[in-house]
Every structure is written in C-alpha cells, then in structure tokens.
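What follows is a single chain, given as structure tokens, in the form predicted on its own.
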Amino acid sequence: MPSTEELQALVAANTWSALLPEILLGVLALALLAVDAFAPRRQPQTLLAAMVGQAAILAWLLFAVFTAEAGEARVYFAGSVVQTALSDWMRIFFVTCSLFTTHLALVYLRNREYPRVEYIHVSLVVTASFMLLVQSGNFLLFFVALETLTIGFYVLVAFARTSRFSLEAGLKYLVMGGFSSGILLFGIALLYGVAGNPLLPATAVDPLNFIELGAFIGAVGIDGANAAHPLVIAGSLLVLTGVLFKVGAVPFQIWVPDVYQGAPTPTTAALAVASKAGGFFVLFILLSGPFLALESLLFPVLAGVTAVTLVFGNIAPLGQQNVKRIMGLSGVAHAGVLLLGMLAAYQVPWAFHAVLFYLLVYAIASFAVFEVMAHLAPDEDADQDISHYRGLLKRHPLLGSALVIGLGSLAGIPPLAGFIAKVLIFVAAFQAGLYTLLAVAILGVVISIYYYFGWMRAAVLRELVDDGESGREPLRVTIPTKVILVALALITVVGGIFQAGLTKLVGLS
C-alpha cells in the first residue's frame, strides 16, 4: 500500500499538459452546450466556432508533431498514458476525422428538426475518447476510453428519434455492444486474476499494465510459460473478442449492416472510419505489447477470422441495393484486408505502416462517398437506394465526379491511392508467406469491383426515371462542401499517381 507522501508525488508528477488537446476538445464540448442554452439565437456561429476549435486543435497537434524531435515512448501517469509517434498520428487522424463528421453533420441536419449542437457535443467528447484509447498504457484507461465512446456512439446511432430505422439500429447496437463489453471485461478480469498470482513467475505488481502483463505473459517458470495458462489464454481471446467486434470482423460483424443503414450518415462515417481505425490502433497495440508472447496462439486464431471476413465482407455485399448496407458489409472486407495486414506485421516490420496508410487512404475515399450521400438523401436517411444515383453524374458533375472516385478508390482501381494501399498490404503479406490469406484477398478484391461498379454505373451512365425514382433532389452544394469534395478527390487521385507524401505521413518513407 503507498503511503501518502508516494501518493502526493505520484499526483504532483502527473502533466495534464500532455492530454491539452483532449482537455480543450471537452472544454469546447462543453461551451457548446453553455452558449446554445443561454444564446439559442446564436446558434450559427456557435456550430462555425465548433469547427473553427477543432481546426485550431488540429492545426496545434500537427505543430507539435512536426517540430518534435524523434525518441523514445512519453509515459505520463503511471503509465495509464503512452505517447508515441504513431499514437500522435492518430490523435491528429481522430480530430481530422471529427471536422470531417462534423461538416456531415450540419449537411445533414441542415432540413431536419433535430437538435445541431446536441449532436457536435456528443461527436467532441467521442473523438476525445478515441484519442484517449489509442494512448492506453493500462486495461483502467483502455475501458474507460472505450466504453466512453461505445455510449457515446450509443447516442449517435439513435439520434434520429422520429425513425424507426434510427431507433432500431441504436437498440441492436445497444444489445450487441453491451454485449461485447461484457466479454472484454470479463477478459480483462481473467487477465487481472493471473497476472496478479503470486504463485506463478513474475506476477504483476499492477496486471492492468500493458508492460508488466507483457513481462507476465512471456515469463517461464519450472512449470512452465505463463502464456500456456488456461486464465492466460481465455483471457486473451476474450479481450480480443471484444476489439475485433469493434472493426466488424466476422464472426462479430451481425451489428453492422442493420446499425450503418440505420444511423444517420454522419454517424455512419464516424463509425465506418474512426472506430475501424481505433479498433485497429489497439489490436496493434495488443499484439506488440502485452499479447506479444501469445503469437502463436494468436496467430492461427486470426488467421482463420481473417479468411472468413474477406470472404464474407466481398460476398454479402452482392444482393444489396441500400447504398449505406452496401458501405457496411463493403467495410467488413476492408477490415479483412487490415486483418492480413496486422498478421502481416508480425514478420514484417513496416507492415503496420501500410495499414496506417491504408487507414488513411480508406477515411479520405469513404468521406468523399459519404459527403454525396449525405447531399442526396432523401428524408428517411435508411433509404438511399442505388437506383437514387442514376445519372448523376449529368444532373451535378461534381457529387458524381466525386462519388465515382472515392468508390473507385475503395475497389482498388489503378491509378487512384486505394489501390496503391492494397498493393501495399499484399506485398507485405506475400513478404510474411501468407499466401493462401493473400490469395483469398486478391479473389475478394475482384468481387467487390461487381458492387461498387453497379453503384458507379448508376451515377454514370443511367439517367433520371422520375422523381419519385430518383428520391429528392440533391440539397445545394455549398463552396465548403465543394472545396473539401475537390480536396479529396484530388488527394485520392494525386496520391495513387505520386503517393510519395502520404507514405511519408504514415512512416513508409
């Protein structure tokens, strides 16, 4: 037990300073919330001064991140928090990713009678919870974080409170994700209870920290390793489990479908990119950390959910009409293609970065498809039907130039930066001699060209029926709305051609 002047230093020790950008987004979280209920009027440039804080948050992290000096990991608090560059990375990939939820969120909610600021306040604290996990030293903060953002998201899916779809969705993504955090939990427990027995070789003074469960797992006693323990490995594949629910791999992607269709487009976004890269961020972490010494259990075991879910994530897709159904069950095969990357990283030391770039390439192309499909939904968001992009292109050139684009990007079409990002991937998998997961992914990308292609064709070459066909027509494109489309259109098609800059972003150059 520390006495309390170790526990007076251990708190004077902590530097809140290095969690300022997290601080400052829940502070603007809050201040939304102050400002709409005692200036309602003002709410326009309330909402303007909720991106402007998150650019300037932007534009401070990727200061600090360019001018720092490369080293070792930063430990703050005991190690709850590690700061590294890739961590960094990320706190700067969630903010970009909450400007661009947010300007989702004022396109949709522009005609629709649902409370504005409400939604960006949940949206701030979500995005500070994602930027809190990936920073995780210890299992305490990892579920705090995380089920800080599972409610938040709670929130998110159901926001639309007059649809039925909405409603629907957020209870079976209630259902299911209390689900998973019961069996994270009950994993993290397991975890707890053997890492701290005194009767096995070097027990953990604290178990919930990654360095020390680490040092625990791949420690050898006379009876043996600690990574043959039954607790050990039920553990693990438990907590696994419960992060692998998270990216939507299969078996735990049955939530998927039914929530993206539901959900309001922003939050369809958010969950599409932010959480699949979260998830992500921390299966890495798990598996270089604390679950290193578990590779060969884990390995097999991924393996064969990596098999599954590309072959699921390019099939299910087919039959499917509802264009949010299809960004879903499409997002499973991608979490397939991150799934043989992050296998692919355990013999291949730059294969984490290609799923970096990966990540990256994949958030900029899904934003640019789910900016159009925010300007074209009808009133019930969960029917935006295929046959609703007919012509499109001829009707607005720059959605439909758009939308062609990100789709393209997302089926891997030479030249655009999708493709470059799977050729990445496969290249370190052929590298780490997986060939029959190589193989598989290979076949799945040339099944997933049949569904974007019919989503394409629409918007290219099939013209208007009728209005009642066609669904409403497009809202007004703002000049922001068109110079982010531009933005990414460009940076999709300029990175597949000269992806020398966004490799070097990610540390692949």
Given for the second form:
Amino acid sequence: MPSTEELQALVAANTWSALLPEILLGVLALALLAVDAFAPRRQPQTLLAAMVGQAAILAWLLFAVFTAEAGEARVYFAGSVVQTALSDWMRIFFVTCSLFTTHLALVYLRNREYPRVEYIHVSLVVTASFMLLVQSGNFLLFFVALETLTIGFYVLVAFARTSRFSLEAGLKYLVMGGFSSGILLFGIALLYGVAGNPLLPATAVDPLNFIELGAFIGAVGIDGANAAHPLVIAGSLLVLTGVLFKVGAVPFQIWVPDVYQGAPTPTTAALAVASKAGGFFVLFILLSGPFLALESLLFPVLAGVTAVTLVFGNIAPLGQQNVKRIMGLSGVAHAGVLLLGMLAAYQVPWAFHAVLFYLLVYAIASFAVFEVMAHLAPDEDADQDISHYRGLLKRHPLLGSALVIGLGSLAGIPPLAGFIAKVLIFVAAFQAGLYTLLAVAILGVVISIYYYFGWMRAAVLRELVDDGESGREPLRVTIPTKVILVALALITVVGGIFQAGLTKLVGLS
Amino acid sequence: MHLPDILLLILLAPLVSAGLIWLFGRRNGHLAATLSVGAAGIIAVASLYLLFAFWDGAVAEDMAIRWVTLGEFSLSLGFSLNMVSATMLFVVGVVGFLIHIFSLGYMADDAGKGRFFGGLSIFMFSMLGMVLSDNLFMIFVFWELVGFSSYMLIGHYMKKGEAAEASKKAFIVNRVGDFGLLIGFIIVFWTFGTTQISELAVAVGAEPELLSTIMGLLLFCGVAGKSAQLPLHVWLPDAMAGPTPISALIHAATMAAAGVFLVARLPFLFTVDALTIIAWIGVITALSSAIWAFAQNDIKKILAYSTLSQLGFMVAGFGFGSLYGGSAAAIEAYGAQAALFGVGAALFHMTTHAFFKALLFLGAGSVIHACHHEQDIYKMGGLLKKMPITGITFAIGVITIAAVPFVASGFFSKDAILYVAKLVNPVAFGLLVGAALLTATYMGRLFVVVFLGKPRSEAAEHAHETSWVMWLPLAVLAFFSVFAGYVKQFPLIPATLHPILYDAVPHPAGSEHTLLIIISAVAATMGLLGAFLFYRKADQIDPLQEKAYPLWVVAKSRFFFDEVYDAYVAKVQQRVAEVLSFLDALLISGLLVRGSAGLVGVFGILARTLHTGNVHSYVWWFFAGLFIFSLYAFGLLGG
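Having looked at the form predicted on its own, could you now put up the form predicted together with its partner chain?
Now the full complex is given, and it begins with the chain already shown.
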C-alpha cells in the first residue's frame, strides 16, 4: 500500500487545467445532448454552437501554443500525461479535423433522417480521446483513450442505421477492431508481466509507464539483453500489430475498403485523416520511447510491412469504380509512404517532421475531396461511383476544381503541396539509405497517378450524361462551404509553391 | 521605402499587369495596352528613382526569401543589385518604356493587341527577374521564361506561316544553347557547391584551380543561343517576322543582350582559354554578319544582321577585355580595376547599342508603318522629305552605329573594344576594324536607299510622318544615342553606374588615343561616304548584285549555315526521329503502356478478390499476418 504522502503527491500531480481543452470538448459534447433534449426546436442554433465551441477551443489552443515558451515536456498525472510541442501540435490538428468532420456531417445529414446532434456528440468525444491518446505517457491512458475513440467509431460507422452497407461496415469494424484491441491488450499484458519480473535487470516499478518500460527493454543483464527476451519480443510485436491495424497497413488493412465504403462520408473522412494521423503519432511515441531499444527487431518488420503496404495500396485501387473504396485503398498507399518516413526517422532526425508535414498536406487535400464527395453522394451513401463525377467541372466549377486540386495533391503532382510532401519524405528516405523501399515508393506514386487520373478525367473531360438518374438536380453549395473549399484549394496550391509557413508549422526548416 | 521593396515593385508591376491582362484584357486591347504601358512606366520611374536618387552603388545582397530547405541544402529566392544588374535595369527600364509607348501607335489597329501587350508584360517580368536574381537557379528559370516570351511574341502574327516557323526556330535553337547552359550550371554547382553568385565568386577566388575551360564554354553555349553568336545565330534574322517593337525590345536592346549580361554577371567563371575562344567567336560573328548584311533587302533583316555583328563586338570586348585585364601589365598599370575591363567594355557597348539599335528598329518600324507594311528597301526611297523626324533620327542612329568620332555614343564604346583587341591580338583588331568599316558601309547603304533618292513604289510615294506616340520615343532615343557616350559630362547615365560604365571601361591614352581616333574616323567616314557614292544611283536592283555578282553571292549565301542545319534536320534528324517513333510505337506504347496497364489491371483484380466481404476470412487474414510476424520474430523466417 502506498503511504499517505505518496498518495498526496500523486493527487498533487493531477493538474486538470492541463487537459482543459479535452475537458471542454467533453462538456460541449454533453451540453449539446442536454440542450437538444430540452430544446429540440432550436437544433440549428445548437449545431451552430457546436461549430463555434470547437472553433473557440481551437483558437484557445493555438493561442496557448504560440505564446508558450519552448521547453521540456510537461508531465502530469504521475506520468500518465506527457505534453510536448509535438503533442500540442497534434491536439490542434485533431480539433481542426473535428471542425471539418462536423461540417461534413452537417452537409451529409442535411437530407437524411438521422439524428444530427448525436453524431456530433460522438464525434467530439472521439476527438477528445484522440487528443488524450497523443499525450499518453503510459499504456493505461493509451489503451483507455484508444478504446474510447474506437468505440466512438463503431457508432459513427454504423450511424446510417437504415443503410445495409453502414450496418455491415459497423459490424465488420466492431469484429476486427475488437480483435485488434484484444491483441493489443494481450501485448500490453505481456510487456507488463515481463517488465515487472524482479529476476530481470532494471525491473520496472511501474511497468506500464513508457519511460520505465523503455529503460527496462534497453537494459542488459548477465543473461543477455532484455530486448531479446521472448516475452518482450512477443509483447512488442502484438502492440505493434494493434497500431498497424489503426493506420491500415498491410497485412492488417483488410477491413479498410468495406468499412470506408459503408461508413457515412464524414466518418470515412475521420477514419482516413484523424485515425491515420493518430495511429502514426502513437507509432512515433512507441518507436522513439519504450521500443527504442528494439530497433534491430522492429526495423525489418516495419520495412517488410512498408514494402507490401506500398505495393498493395497502389495496386488494389486499380480498376476500382467506387470512390470511397478508392479513398480507402489509396489511403493504404499513403500509409506506406508515411511508414517509409517513420523508418527514415530512425536515421534522419527531421524525417518525423516530414511525416507530420505529409499528414497535414494529406489532411487538407483529403478534406477537400471528401467535401466534394459529401455534396455528390446519392441517397445511398455507399454507392458513390466515379460515373457520378462526369462533367463535374462544367456542372459546378468550384466543386470540380476543388476535387481536381485535392486529387492532384494526393497523387503528388507538382506544383501542389502533395508533391512537396512526398519529395520531403523521399529525400529523408534517401538520406537514410533506404534505396530499395524508395524505389518501391516511387513506382507506387507512378501507379497512383493512374487511378487518381481516372477519377479526375471523369470530372474534367467526360461530358455530363443525362441518364435520368437521381443526383442530377442542382448542387446546393452554401457560402461557408465555398469558403472552406477555396481555402483548402488555395493552401494546397500555395503550399506547393511556397511552403515556409507550413514547414514551420510542423517544425521543419 | 527599402531597397527590396523598390525591387519587388519593379518586378511585380509587370507580373500583375500580365495577370490582369490575362484575366480581363484578352478581348479588350485598349485595357491591355493601358495596363502594360502603365506597368512599364512604373518600372521606368522606379528604376530611375532607384538609380539616380536612392541607391548608393554598394552591392546589395541578402534579400532572400527562403524557399525550400532540406537539411544542408536550401533554395532561396533572392534579389541582388550590383553594378552589372543596375546597368541592365537602367537599360531595360528606359528602353522598355519607350518601346511600350511606340507600340501604342504601332499596334493600334492590331487584332491581337491584348495578347501582344500581355506578352510584353510577361517579357518585362522575366527579363527583370533574370537581371535581379542572385543565384544561378533563378537565373535559369527566368532565362527560360524570357525565351518563352520571345517565342510567344515572335509568333504574334500566327496566321503568317513565316512567323510560326521563325518562332519555332528561335525556340529550338535556344534549347540547344540552353542545354549547354544547364549542364554548365550543374557543373558549376557540382564543383563549387553553391548556386549563389556572391558565394560562387568567393569560392572561385579561394580555389581558382577548380575552374575548367569546358565549364566556361558550356556556359557560353547558352550565351551563344540567346545572344545569337555563331554557330547558333540562325534564329535571330528569322525572328524579324515578329512585330517591329518586339524586334527592337527583345531582339536588339534587351533579350539578345542577355547573353552578354550573363557573362558580365559571372566573369570569374571563365579561364584564359575559354576567354580566348569566346573572344574569337565574337570577332568572327561581328565580321561575318557584317558581310551578310550587304545582300539583304529587307530593312529589318539588315538591322538584324547588324545586331548580330554588334553583339559579336560585345562578346569580343568581354573576351579581350578580360584577357587584357588579367595580364600582368594591366594589373600593374590599373590595379584591381583591370579585372573589370572585360565587363566594362561589354556593358558599355551593350548600353549604347541598346539606345541606338532600339532607335534604328523603331525608326524602321515607323517607316514600315508609313509604307503600309512594306519592308523591302528597294520599294522605298526619298522618305527623308516625307518623314523628316523619322529620317533625321534614323540618320543619327546610322551615325552612332557607324561610330563617327565624338558625335556618337557608339564611337566611345566601340573604341574601348577595339583598344583591348589591339592590345591582345593585332589580327583580331584588324578584323574588328574591318567589321566596323563594313558596318558603316551597310548602314550607309540602308540610309541612302531608304531615305534618299526617289520613291520607288506607290506606298513610299504616299508615306507621311507617323503620330507623336511613335516619333517621340525616336527623338528621346536619338538624344540618348548621341549623348550617352559622354558618361561623365552629361547626366544621362546615373552617377552610381559610372564605376562600371566609365571607370571600368578601358580607354587608350596619348598617342594610342590619337591613332585609334584616326582609325575609327577613317573607317566610319570611308564607310558612309563609300556607301553614299556606290548606292546613290541605286534603283530597283541592288548595285552590288549588278556590278560585283560574286561578292553579292558570297554575302547572300550567309556561309550556308541555314542550309547545313536544314540538311542535318532533314537527312539525319528526321531519320533518327522516324526510327525512334517506330520504337516508341512498338516498345513504349505497345509493350510498356498497354502491357503494364493490362498487367496492373490483373493485379488490381487479384487484390480485389481478397476483399471478399466475409468477416471470417478477414479474421483469418489478420491471424496470418500475426503468424508471419511471429515466425520472423522467433527466427523461423530468414533468420
């Protein structure tokens, strides 16, 4: 039993104010439900308040980050919460993603009979969990935050409860996600057990803490290094599996196309952007923290995963007609490029910043594409085909150009920001000497241009075919949407030519 | 105002104008003209203010915007202002503005006015960008943009087959030169590890043994392309198919001089051997184009060959001036100043040439405009009485290019070039004097045939003076042509430029001085007088063709450069292209593109069959991944 003094010290470390943005997001989420329950007629104002509340939290975070002095990591809650400059940046990233997701949800739910406020409620909870996840300093907070957001996603994926596809996707995500969580937890348990073993050198007092676990794995005793202990190897690989599942890396990508297709478009966007970014940041925390000493074990595993992810992710979308599946499968390819950056980060210090830059550019381009998708989606959200995009540039020039710029950036066509993002990662990989993987990645980019072009061609070249189908009525694009689309496209174009602002944002340069 | 702000204003004014013209002025020629001339006015005022009142002559660098940073390597967008770029800024600002004004009159009735003025603005932007760049990377980008705008403007009369052909020719010949230039830049970067010009100068100073002749000659390839030196000169006479203001601005005063500007910007990159070769190319170009000019009857073609010849003088001046400046005797006599002799001689002639050649071209434009687009000089005649202002200003231009002592700026600048040539190589000196004599003669021929005698055609009969927007620039340029040579005595050239346009220009002294004046005077007067006597009675047919046919044929042949190139393209390149086209059809389109598309499509189908939609199989997949992981981890897979 810990003594009273120790408990008091623990309580003193509970600096709740450090987590105020997350708490406020939670409060906002609850308040939305409460207000909607008591004043259902005021729903438009409630939804507006949801946007304004998030924007306020974002503004506050930005203000706090830009006025904060650069310094050491801030540790709270007895090591559970570790805030660094990078994690602060990720919190801003997630709130921004949440704003876009909310806007997408409002567009998506405009003509549909699903509850609105509830969707945003869950989305806010998921956002807060993402923000906690990137600050986690031990496996306890890590797992709790991860589970909270995953459960939130189960709801969001199956949200279109009258759609067969959505329900099926929800079920698949539940089964696969549950499976992966189990594996992750099993890995954590193994690590916990072995790190607490008093017979091994540098036994950890708190084996779930990342720093102590890292010290334990890095220690070398008379019987050999702890890093070679079978339980350490098994545990770390199981944990890694759980994270690779989140980012959609091969061979744990199998759920991606079905879930992306079935989920409502805003959920697909959140999965593609926020979930992927969170996964990569967690991977970074693990690889640069507790698993640092396991480089010789994990590097070949990750290199193999990167190679097959790049190959699979670029080949699978070929010939695909459903744009949501294309986004999902090409997202696997993007995960491959990001993994390449993670590998380069072992050698090249600035490589992880290049990964962050890629995530930022990828998020901007993806949201532009998803905004267009949300506007063109037919009543059955899962049936979004390339053929729906025929003649889009003529039909609605703004949506058309935003789509082309977004896809161009995703494909990495110069002079768009996506090109620079890819170049940065490739340069990092080159400096790290990963020539084979680099060749695979570049080949992948070439192939990726092929399937992105098919989509673009439909929007730009093909004439509008009036086949009397639905979805041919005039597109309703509100002024805020126009502002968002123009802003996203502008950042993508300008970021390709002059990226000092963006690179500074992620700590490059 | 800070210096970078003024430079940014100068650079952005034409870009904004081009953008606005593209957006709103494509159909509205009047608006386009206003925007473009306004931008040129801003450039002129800002650069004159900068050079006369603001800048103190100190080299201004470090005005860079960081663009891309990758670890050690960083790419900046930077301006720099030194003597060389300031001289070019002065020339482009003043001459550019006058030519814009002239274009208002010349292009008044053109259907493609919007396109024309938009092109002019793009050209001004690219030219100024190149002038102000502080690194090779940017210079190359703007260099290509300059080439592109030149291509666009040569082909302005796109319905004429000749113009379209000429623009293609200019583009392709310049690509050949630029390829060499690019390789040269890459070698420079490879050798010295920087593209920043100021850093390059320091690096070369520290390790001069790293320089190589081939590096200098590769850079000169680009120069030969842009400044139309042998053997890449063939595009410039054809480029006369463009509108006359374009010929004046781009193919005489500024862009064609860009090559000279480039060597003046990078004088430290050339070895003695490279300089010797360059100087001789200049001499040969100067002399041969002066010969070719005799067999031309198109007023603009004559001026084009004279431009070639004058550019040859500049290049020769750079080469011989640098060779002399690098010699022990010069360093002893003049100290550090001597190192700038080549740059000074070339830039001084470039400046005076810009004024008098723009004057001549615009005068020719005025004549062509008055004669309803007649360009054959044997269909003109007697125009001095009908267009007195054009005639007199043209006469001033002829006197200037013929380098009549003391009344022509061309005299002072050509004198400096002849002087350094004499010091380095008497043979080259003799050839250049010969070229000067020929210059005076063929320019005399041009003037006599066009402006004296009797009108030889209906059009010339009814010609009359053009409007003030066209003759006013002529008058201003004539004034500059006469007085710009007196750098110190007249305040036409900003005092900040005196160190390069006066102090760094090698001038003979004492008996040498007298001797050179006599030689120049004899060459100029003999040439002009001879032309007057020989061509005075000329009627429909060229007197040279009548009386000395063999000589005329030699001049007309242009030494068969075009024929050789045509034969090469038709016989060799065409065959190679056909073979490549066949291979392309077979291998690239057939096997690679179709084949890979098919192959990849099969992969796509295979990959998709994995996604059966069955949760059970998905779980097994997941398990398989884990299984492979564990196999690897426990040494059962590949160790």
